[in-house]
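Next up is one chain by itself, shown in structure tokens, the form predicted on its own.
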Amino acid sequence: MTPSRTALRVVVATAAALVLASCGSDPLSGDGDDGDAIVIGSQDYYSNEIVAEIYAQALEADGHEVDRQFRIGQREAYVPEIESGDIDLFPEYSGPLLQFWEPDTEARLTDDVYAALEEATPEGVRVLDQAEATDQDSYVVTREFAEKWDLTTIADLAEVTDDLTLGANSEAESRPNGPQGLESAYGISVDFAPIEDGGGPLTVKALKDGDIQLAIIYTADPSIRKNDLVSLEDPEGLFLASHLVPVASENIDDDAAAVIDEVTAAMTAESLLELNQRSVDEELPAKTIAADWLASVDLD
């Protein structure tokens, strides 16, 4: 018998110290080698780990069988596995995988996006409701900067009577989303900085002291928390929409959908801010991780 979702609650609130006491496995190898298991992957990359580890936890306390096939690669190794239904349930980003399968997609927005992906899907494969959760480029500005200019979105910007200067990789400054792009979609005129260290700590400098006033850093980056830095939001989609959506094959039931649909709920910005941060300063596991925010939040 499958078990309630107060079970769930129960069995994932010990999980943590379970951990502790167990031997592990090879993460590539997976857990188990029943055929009727549900295999689950992640990239090669901490965040996604983290979050494929949760839908393996949340499945494992409602009674599935899972089988875990972590750190695969990139899109180019692993979509393939999903496409043939090799592998049953990944953590994945909306806009991104949307341009993998349909590159000249013109989508840009949130609704927009999901909509086209959900067309785009392969046979055999569908999208879950994606989460509020986006790791995708983003315009920041300080919490200070913010409250001074009341900037919620990009085109607040517009109010702001001082000068601009936007700082990011080089790259940026031809990019669709840089200085060019940012007038083009909201008419907003601005300088540029090159700080070539991708949104890291230097850029995060440079916002702080004020030498730049706006930086492209990653809406799921640990330092955006860390630093109280602002995300501004974007209408005009000038960031193409990258949305944490779990990609199911048929092995996937409704019962097991359901599930991974209560987890997606409660996966907030904040949240996904947050497991990053953990994993970052704290240098945990992505089970232990997992465990302890599955049994922080309030699963129907």
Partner chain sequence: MTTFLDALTWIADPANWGGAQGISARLLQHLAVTLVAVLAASALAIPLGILIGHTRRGRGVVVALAGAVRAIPTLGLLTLLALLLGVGVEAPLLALVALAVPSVLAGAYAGIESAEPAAVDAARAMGMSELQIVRNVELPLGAGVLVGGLRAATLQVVATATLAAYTSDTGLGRYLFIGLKARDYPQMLAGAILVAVLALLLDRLLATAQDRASRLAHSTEGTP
Given for the second form:
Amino acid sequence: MTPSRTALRVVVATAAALVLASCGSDPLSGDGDDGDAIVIGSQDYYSNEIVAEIYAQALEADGHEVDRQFRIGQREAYVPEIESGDIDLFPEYSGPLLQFWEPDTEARLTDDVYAALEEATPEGVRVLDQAEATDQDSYVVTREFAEKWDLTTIADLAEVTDDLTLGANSEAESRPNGPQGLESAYGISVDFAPIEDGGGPLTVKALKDGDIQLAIIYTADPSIRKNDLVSLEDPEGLFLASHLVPVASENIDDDAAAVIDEVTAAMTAESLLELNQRSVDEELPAKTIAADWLASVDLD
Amino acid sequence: MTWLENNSDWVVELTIQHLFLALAAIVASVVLAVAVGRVAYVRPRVRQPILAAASVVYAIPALPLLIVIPLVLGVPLRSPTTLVVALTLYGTALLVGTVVDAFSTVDAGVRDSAVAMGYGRQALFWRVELPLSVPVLLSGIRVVTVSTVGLVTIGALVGISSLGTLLTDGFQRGITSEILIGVLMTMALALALDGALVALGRLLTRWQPRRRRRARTPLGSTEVIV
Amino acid sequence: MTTFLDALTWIADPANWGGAQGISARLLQHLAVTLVAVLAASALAIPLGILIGHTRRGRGVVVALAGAVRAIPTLGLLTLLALLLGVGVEAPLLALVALAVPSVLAGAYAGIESAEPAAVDAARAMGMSELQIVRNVELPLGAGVLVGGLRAATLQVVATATLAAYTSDTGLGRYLFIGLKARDYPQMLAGAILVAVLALLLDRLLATAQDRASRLAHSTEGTP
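Let's compare: the form predicted on its own is above, so bring in the form predicted in complex with the partner chain.
Starting with the chain above, the whole complex follows.
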């Protein structure tokens, strides 16, 4: 083969690869400018994605067009997109969202948090009704540890004479409900071990291995029940009440809002736990879990 | 493997997304590295600075790079562009040294005879130097390909879907088989692309075995093959 | 740009250097994790690489295996190991060893193989044992390439050792995670800059070592 033909082949092959690659960027780039479709987002958290999928299927069943933009990282990544109107509907949690917009909030109880959240919501965005279901941070210990020291509330930790190490995401170390909060609200001092899985399996394993004695885990996490862990009560209100609450843009009309309100009304605490459990234990995709649940509450 | 049965559609979808993200970054890395490496080869004075810059880029941890790129380019954090740009930077940094080596392997005699035959600078590059540097170039591209396919997974940490999503999702849900599928599919994809490159290399360097064959026969050993 | 300046200010602030979570402590931890990972990978890969390079056997199998290891996404390996081993520095350390092995291995066998067959044959003709050939001929001749492999591995490990902070309170990666989660981007960028500077220092150090080793090869050339 002559060099010129070889060179030609290199060029052709490269061009072909480039074309391939540029086609590839197409299906990946979802800017959500999909006409009148309602853009629904979700956190990069399996439980949140199931709820978003439920919203999507309920709206589709009612004849709306829906554009799914799921698994968008953390709050800092997606909240700007909600505020700018690029995302129309997003399942959120009242307490953490309020803290995101208003870090110094004093509100702790369910209704106070919801009222403060309505206040704090920026222009062009609103929160719909909140659900009974909660998914909030809680201090968790093993059953064995709870029985050994007779613990039911966080305050009881004062009786523990062993060293206590708290395992949680890094941000807990500087947040008011982390070690500082334990010290100031309950007078309990703990060491801190960062584990970056948001109270996931690694945190649970560390608890069971005894590497940590105390962890922050979501109340709706099935691993609490599965691993026989105990959530300690929080009489001083370190953690804000955190109910499931849809955040909506102006693009959500009354008709669509009514559909979501119906879903919210059916979303009990037990429902959310069950949805999470099916995801973790039966290893089902969000689509299936959402469809089954909507059928079970006659909203399909 | 209940998880795989329930989620096979999703795995296929994520594999395709992963493939496109990786291909875009690999192709961009190769084009950029050949261009930059060519400059470094032709001008020895800038060679050291360019190679030093390449090791600086390679030393930047991936996670902050994913945060900084959107700040600089003004694209959303979870845009595929962010990831492709980051991976292109790594890929180019990894490849540039090999490109310089590849051009250095082109025999000076071959280059001189091409010039004597009337090849201009452009023709010399496209028809002689680039094709002849393919074997070394390809070895570098193979390394970049395998590492890029692996690195696409980190996009999952900032919400860019790929097989990496199975790693973070599987971790959250505590489903080991999901993580395992994510790891195995990523490896399979890397090795498949690597295999494709080897095949492409054979196609592009058909001149090579002929050269070796002739070189082995005593009479042909002095022949110059262009 | 302001973020970048803020990051530099953060690094320049002496208050951020002391204590158990200060920059000095984090730098040392990061360095320790990197060294342990590269040393462990070397203990595994260098003897294996010498064996393959010397005997010229099993190269295909090992190269294919190293390629497969290279293709493992480090994030995936880390999560799997973490689920298996629990929190602490063990899981990230093992993942980093896996990351370093292919580069060290490639450097070792390519280095040994780069010794000229004529030199090796001459040594054999002089009655050197195989072990002596490796020690006196092949290793000195291939030292430059071998150190090159170590250098590539170290650069990869230093940048990736930030992942150690995913499951333990170790290294400069802490600044990345704290910065990311608390949206304190100057702190995160500061962590990245520190990692990059550490990587470059180590790279320069190993580049010098590589030069010395290569010169060693040239000075021994012709001695057998």
